[in-house]
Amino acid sequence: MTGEPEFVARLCTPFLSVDRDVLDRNIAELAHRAAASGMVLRPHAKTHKCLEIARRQLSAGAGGLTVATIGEAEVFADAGVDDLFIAYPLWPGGPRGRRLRGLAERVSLRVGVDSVEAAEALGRTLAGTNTRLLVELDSGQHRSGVLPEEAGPVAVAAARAGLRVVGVFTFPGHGYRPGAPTAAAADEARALRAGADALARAGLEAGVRSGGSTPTAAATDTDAVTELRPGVYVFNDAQQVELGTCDWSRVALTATATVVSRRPGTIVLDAGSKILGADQQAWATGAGRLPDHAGARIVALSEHHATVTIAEAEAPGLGETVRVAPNHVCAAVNLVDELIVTAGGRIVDRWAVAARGANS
């Protein structure tokens, strides 16, 4: 990589940093237009996995953090933080109920449910706890909630079970589509609407209205959204990028891999699926990008290796290193122990992958 940093050169690769200029300042932007919109921005941890990164985001004014697992919301609640979301439908058996209980004792916790039988199941472990439940709506994609208009049976279990009913939450994720995002979030705010009304015909108030994602934050009707949780903001990626949700000078994670084989047109990097993850959706031009070489595509990836198309007049040498920005940042991350924070140039910190594997 032509003028690559110094701190390049005193580690091996693959490895993956964090330009932390950028962080912050995809940190404070959609800070920003979270609150000028009037939305609780609750972004989503499961992306980081990082107390530092948590810190930023609540110094940024975030009014608390979702997570996606029992797991997670211990390791964060043992770092202090003490607004958590488990933002997916739980059923609390055996280890797992007495777990959730245990957070639910020490830190202000809100659950998702998507059934009754789950909010009974829930009233049970929770029962004398002051856990708000929300629940879980379907709006697009399809994997979990229920259709809005039957929440409120759902809301009405939680609530003839002890438990405290604050509102409703879908994830818009049929939005990480090319030409979606727009569409996705419109389906979002009516769910979400719909959802309101069926709690309201049931007696119950849904004071919280919890949406978002990153690809469809800028769509986001603020009149149906009172709560926003995206969470690859933070570092974007190259599925972001593709998506037109940003641009490269957002990216602010990338691998850096060294180039270790090349023929004429191609090269193979020594940063494969364990490194950069194995996603790929569809419509992705590749197994990742290169942000300094915007006509290579990774065309093949192995445990180990990138084989990336590139243009011969613009192919590294061997030994030489490139940037490479995972399609999918949330499963890169969880990969590695520790991320390289990186200033100017230079290594300014490492923070440790504190939920990496925090799975159950």
Second form
Protein chains: 2
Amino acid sequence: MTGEPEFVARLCTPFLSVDRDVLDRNIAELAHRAAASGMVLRPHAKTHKCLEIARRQLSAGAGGLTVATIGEAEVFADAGVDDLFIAYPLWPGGPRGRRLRGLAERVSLRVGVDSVEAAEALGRTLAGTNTRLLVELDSGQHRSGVLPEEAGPVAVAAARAGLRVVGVFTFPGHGYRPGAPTAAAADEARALRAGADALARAGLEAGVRSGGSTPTAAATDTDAVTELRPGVYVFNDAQQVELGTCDWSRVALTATATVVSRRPGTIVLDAGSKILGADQQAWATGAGRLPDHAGARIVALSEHHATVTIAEAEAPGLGETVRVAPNHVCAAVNLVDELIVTAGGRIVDRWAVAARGANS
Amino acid sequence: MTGEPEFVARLCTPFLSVDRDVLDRNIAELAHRAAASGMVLRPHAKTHKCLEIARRQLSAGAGGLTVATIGEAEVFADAGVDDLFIAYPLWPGGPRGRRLRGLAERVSLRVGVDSVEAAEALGRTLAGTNTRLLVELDSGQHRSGVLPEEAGPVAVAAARAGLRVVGVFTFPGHGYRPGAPTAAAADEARALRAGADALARAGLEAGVRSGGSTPTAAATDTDAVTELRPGVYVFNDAQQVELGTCDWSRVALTATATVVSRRPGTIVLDAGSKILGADQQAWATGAGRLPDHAGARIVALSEHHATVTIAEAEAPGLGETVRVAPNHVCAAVNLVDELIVTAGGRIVDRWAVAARGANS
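How about the form predicted in complex with another copy of the chain, since we already have the form predicted alone?
And the full complex, kicking off with our chain again.
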């Protein structure tokens, strides 16, 4: 590739690298926008799973971190992060319950709940700790979460079980379609308001109304939402570019791959689903994108091959390298043990993906 | 779940477990079929990445292992496996070339090649070692590989570069569609014959004609093919069941997941793409399958949620566990550090996924 940074020749492809300056700009920009709107930014750390990135987010003003699992929370708690929200409808059975209680006894912990049964089970597990509960609402993705109008009984059950209910949360995941983010942000606001009203009718206050995702963040209703939990924004990815959330200058993480096979109009790269992840929404143009080749398309992906159609005139030769942006960066990061960190075309650090594989 | 093995309550979901008896039967059966047909079985270890499973395959008669990357080869070589085929069109630039040469100096090594340029580069890297080359053929998947009739010049270039050309290989990956395996196996046979003829015209003998994949294995033309390289067959997965390659009794690996949210006709599990992988062919019925619930469908998958439609009468309750077969087991195994090994409903071992993440 013309302009290939010097370090590329010293590494074996495929690898994931992060441009630190782009990362820092992404972190600073959303921190500023949240602060300017009076919202707390509580970034989702499942995207990066890196202590170094968590520290940068907290230094930039984040009010704690969001995680998806008890295992992720344990990794960040071990590193000294003391305010964690497991934004997930946890079921605290067996050893999971003991681990959850252990966490609650050493950090300021919040967990999600979306059923009376789970509220009661969490009450038994967490009684006597200072854990705060947020009721999860379904704002339109139809994954987990109760309908906003039905949040009252879950909140009441949690309060009766001795837990502190502090609010409601939702993930407007149905915003992950071209043209959908603005409407999904409006759904999010409606759901959070309706959920807060349902809690109020039950005599409970929803001081925290937590929402947010990277594609909907810019359209957030800052009156309805008190807290944002985007994850992907630190790196961005091909999906965000194709959704129109950002341009290539804001994509901080890419895979570097080598051309291992070629024929006219087609190259095959050594980056497959085991480094890029296999996520591909129906609307995606392919299995990832080549930021330096706008017209190229990844038309097939197997574990160690990406088949790319590209104009022959700009196709790199055998043994040359290209950058590939994964469709969904959270999946790609979870496939590697470390990220190569660059600045100004040089390697400046390597960050362990400390919570990689922390699924439970 | 009714009949949930006792060990499940002692583990945190989601986790992957392997039924050792089913695994051993899968290994023995294909070893027997290959031997009965006079073919060498050289299983692809990218599926399991486990030393313990490689040893079982070799004990059952496998004639060496297949791997996808230099990194995988290094892991198995370190464990004493001394006959390895990197069935991939390797480009031996920079540190990759040094690692490849290091491997060639300590094990019996085979590598793939599909271009004159790579043949010459491999010659420079591997001169003086006993490495054997196989020319990769495109039998219909249109990924890497030369057209069979055009294998001659690549083989000649390799021989001129001082390398031992021992044959041809192909992956009939276009057999991964319902109804396609038989035709893909016929394409495989045609390609291997034509590639061998092309080598013969160039004065080189294709003693090895290597093919095979799990769905096409049963339809292999045993006159044309001397060696089989299936990977998935050790575990099988939802794709293989939906392709008709096997039934559920042959699926050795499943995820165990907990119901964390539910509404009538729908349950949400804590197993998402970070444990199952996101592979989903266009013809798949969903993002994996529930072996114990034939009518259930995984209609949406995110990182830590599987949304499952299921008849309300058989839907498990909150906090109950279910088994999930990933669509593509190779991707799932690569997401975990260890496999729980069971026999007769008890944990009998834990196997490290030793080559997990060995992408380069």
